[in-house]
Every structure is written in C-alpha cells, then in structure tokens.
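For reference, the chain that follows is the form predicted alone, supplied as structure tokens.
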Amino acid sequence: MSFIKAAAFAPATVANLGVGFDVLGLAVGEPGDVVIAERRDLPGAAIRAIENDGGKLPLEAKKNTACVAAESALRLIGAPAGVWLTIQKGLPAASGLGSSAASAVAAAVAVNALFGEPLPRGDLLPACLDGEAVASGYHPDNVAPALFGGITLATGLTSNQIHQLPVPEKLHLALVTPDHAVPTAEARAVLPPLIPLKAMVTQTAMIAALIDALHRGDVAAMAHFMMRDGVVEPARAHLMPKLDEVREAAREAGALGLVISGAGPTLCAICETQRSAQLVAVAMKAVYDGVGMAAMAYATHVSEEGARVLSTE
C-alpha cells in the first residue's frame, strides 16, 4: 500500500551527555521537526517549502539534510516515484538540539510511510546519515536516538552497531537554548587533535561509569559522571554564554548537574521529578533574560519512542 501524504514528526536531542562524544545520545519528548512527504510524477525529493527557519536553510536539494536524506530513502526503497517535502522547523539550527538530524530523520521516515513502510526503522539509518553527513558528517549521536529513540550508545554506523541503553525510570530533563548560534563546524574546530593518555583513560572510566549508572537507574550517579567531561567540553566553554552562571542557577534550583548539548549552545540540566525540571528551566532561564538574550527554555523528558509517523493519507 502507498499514500499521496505522508508526515513524520523526529525529535529533538541531546548528544554526547558530557563525556561520551560522538557515541551516546538521547532522544527528547519535545521540541521536534515535522515533514510532510508528497508524491510527484518527477524522481528524486524536491522542496516544497520550509516553515519556521526564517529563510535560514537550503532550498537546494544536495544542500538540504531533510532532502539528502529523502533521496537516499527513495533509493533504498526503490521508489517508483518521487516526493516533495515541507519541512517544518521547530529546532533552531546551530542550536546543540540535532537540528539537521532531526530533519534528515524525519524526512526518511515520511518517505518510507509514503510507501506503505516497505523498509523496517533499522534499515532507514543509512538514508538519516545521509541527510546528516550534509550538515556535520556521519555522526550517529543525534541521528540514532531520533531514529530508534531513547539513550542509545553508538558503536558504528549500521544498526546493529546502535545499542539501547536503559532510561531511568527518575529522569528528567531541563533544557535552556539561548538565541546564539554555535555552528557544528565551529564547535568541533575547537576541540584537540590530541589528548594525553591519562586523560583518555579517564574519559573512558567516565563513560563506562555513566553507562554503569543508566543499568543501575541512579538518576544522580548519572549526573555526576556526565559532568566529569575533561576533554571536549574545556574546550567548548568558551562558546557557551554564561556556562558557569547557568550552571549555577541549575544546581540551587535543584538539578543534579547539568551538560552542553551536542555542539551547543543549548543546556542540559539533569533532574529527578518533573517539578523539580520546571523549575531549574526557569531558573535558567533567567539568567539569560537577566543580561536581555532570548532563550527558550524546557521542562521534558527522554522519548523513548524516537521518530513516528503522524499521518497518512
């Protein structure tokens, strides 16, 4: 069975949680990117529209993550026709959320429910790096927990190397974006082509231990070992206003720690209830609206169910 339309909405997320660069991720319940997927006579994806970016993204298809990744599903499948997409924007690009991995996601699920879902999820994975190669290259931390949702720990780049992790049954998020863009490129210049050993093994103790807390559901083991990145993020401080300000405010409004996001500058903060999550997200917040940047802040949770399909027709 295939449709004329079809939408998918795929996730924000979170990457890296601290210490675990370019492997671990996690998926969020809000916000998100939606695309709609229609036929057309002509092969290929081609764009229809673009909503909420503020004429910021590509209208060129190779250009477009959302697109690549729409091509790349249409010759897994073996279409026998092409799509339009509209994308609709509800991340911010540069913005540390998996921006153009929640697009490139979204897109490769629309197309396959165009065609009545010929590909099972694991098998889209490819078409998703695809789309997110264009922005950052073939990094599966915003890509994988998008797809299959939840916190996952990328060891490659084919599905059987993209493993489940468990999810805390306490675990609760906050998130503060400040309007400042950290592009990836940018953020990854940074970092050091080098590290020393012993800072490499420690790094590694980190995320082992992080991974040990997930299995254990110890909500606030889990934040404490996400905090102890002594690589990637004392390189990135720099590029994050008021790091250490809304950190601060984070912990005296109950969070547990709190992490950069992916490239930033978007700010993860880790809670155990979900009131607890309200209110380190206006107190974040705050500190932004306290030297006059617009931030958007977020009381959420991880999604464990990733990408889904939101209609056919």
Contents of the next structure:
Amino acid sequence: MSFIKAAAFAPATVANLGVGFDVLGLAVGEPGDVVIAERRDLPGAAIRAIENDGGKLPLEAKKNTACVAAESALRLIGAPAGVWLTIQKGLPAASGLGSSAASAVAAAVAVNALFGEPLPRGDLLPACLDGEAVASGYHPDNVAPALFGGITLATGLTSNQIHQLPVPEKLHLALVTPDHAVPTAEARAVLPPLIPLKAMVTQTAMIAALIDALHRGDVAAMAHFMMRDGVVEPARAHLMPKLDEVREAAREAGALGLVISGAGPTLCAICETQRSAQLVAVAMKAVYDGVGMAAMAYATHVSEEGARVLSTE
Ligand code: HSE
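The form predicted alone done, now the form predicted together with ligand HSE:
All chains and molecules follow, beginning with the one already shown.
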C-alpha cells in the first residue's frame, strides 16, 4: 500500500556522552523535527518548504540533509515516484542537539512510510547517514539514536554495528541551549588530528567504565565517567559560552555531572530524579540570563522510541 502524504518525527539527540566521541549517543523524548513527504510525479526529492529555521537552512536539494536522506531512501526503496518535502524544524541548527540528523532521519522515515514501509527500520540507516554526511561527514552517533531510540553505541556504519545499551531507570537529563551557533565543522576543525598513546589508553578505559555503569544502572558512575573525556572537551571548551559556570551551577543545583552535547553549545546535565533535572535546568538557564544571553532549558529523559511515523493519508 502507498499513500499520497506521510509525516514523521525524529527526536533531538545527545551525541558523544562526553567520552564517546562519534560512537555514543542518546535520544530524548522532545523536542525534534517533523518532515512531511508528499508524492510528486518527477523522480527524486525537492523541498516544498522549511518552517521555523529562520531562513538559515539550504533549499538546494543536494545541500539539505533531509533532501539527501529522502533521495537515498527513494533509491533504496526503488520508489516509482519522487517526493516533495516540508521540513518543520523543532531544533535549532548548529546547537549540538543533532538537528541535521533529526531532519535526515525524519525524512527517510517519512519517505518509507509514504510507500507503505517496504524497508525495515535498520535498512534506512544508510539513507540517514547520507543525509547527515552533508552537514558533518559520516558518523552515526546522532543518526543512530534518532532512528532507533535509547542509548546507542556505533561500532560502524551498518545497522548490525549499532548496539542498544541499557537505559538506567533513574536517568534524567537537563539540557540548556544558549542562543549561539557552533557549526559542527568548526567544532571538529579544532580537534587534534593525533592524540598521545596515554590519552588513548585513558579514553578507552573511561568509555569501557561508562558502558559498565550503564549496565549496572549506576547514574552517578555514568556521570563521572562521561566527564572523563581528556581529548575532545579540552579542545572545544573555548567554543562553549560559560561552560565552567554552567557546570558549577548545575552541580550546585544537584546535577551529578555535565558534558557538552554533541559538538555544542548545548550542555547536558546528568540527574537522578525529574525534580532534580527541573531545578538544574532552571539553574543552568540563570547563568545565561545573568549575562544577557538568550537560552532554552528543559528537563527531559531518554526516549526508547526514536523516530516515529505521525500520519499517512
Ligand atoms: N560526534 C559529533 C561531534 C557530533 O562531536 O563532532 C556532532 O555531529
């Protein structure tokens, strides 16, 4: 069965989880992006409209993550028609919330739904990665949790190399996004091309300890090991406005730890209760309020669901 119109949602994601650069990520429940795909007679994907992006995102098909993902999904499906896309942005671009991945994933899921879901979810991964690659190269740490939900470990680029990790029952998150764009390409350009062997050994140990903490459901240990990134955060910290101050405010308000979300500038605090996450969100936002910088803050949690089809008609 196929439809004339399908809409899909893909959530914001927190990539890296501190120490797990380009391999670990998690999906949150809200916010996220919605993409509506409508059949068109011409082959390929084209943009009908982009809403709520402040005119910042490219309308040109081959530069737009949703369009590239949709084109790739059409090819994988062997679709008999093309699509128009309407992209409804819920996530700000260059914010560290996996905005480009959310649009790519929502587009691939919407296209698949339009043609009656011929592909299982895992088979859409290459299309989502093709879309994300337009923005920042091939790394699945945003795309995988946006597509599959939960906390994911990526050991490669194929769906059998995406591993779901346990989500601790007591894990709550507080996110704060200052109104300050940090393009991912810029945040990757400041990273060291080579790292000393000693740093590699420590980073490896910390990722292993973090994964062990997840399996034990130990949120305090999880926060501790997430923050033991000795490679990426030190190189990027200067790009994140008020990182130290927000970390301190989050700690004082009860957070167990705080890391940069993806390439930033969103910061993600780890908490053990919903109430604590709410207090931490308020405290983090107050730091930006204090210097006259607009910021959005919210308490949230890991969503096991990932992307979902919203409607078909
Ligand atoms: N792992 C990526 C980075 C996530 O930190 O650059 C951003 O897309």
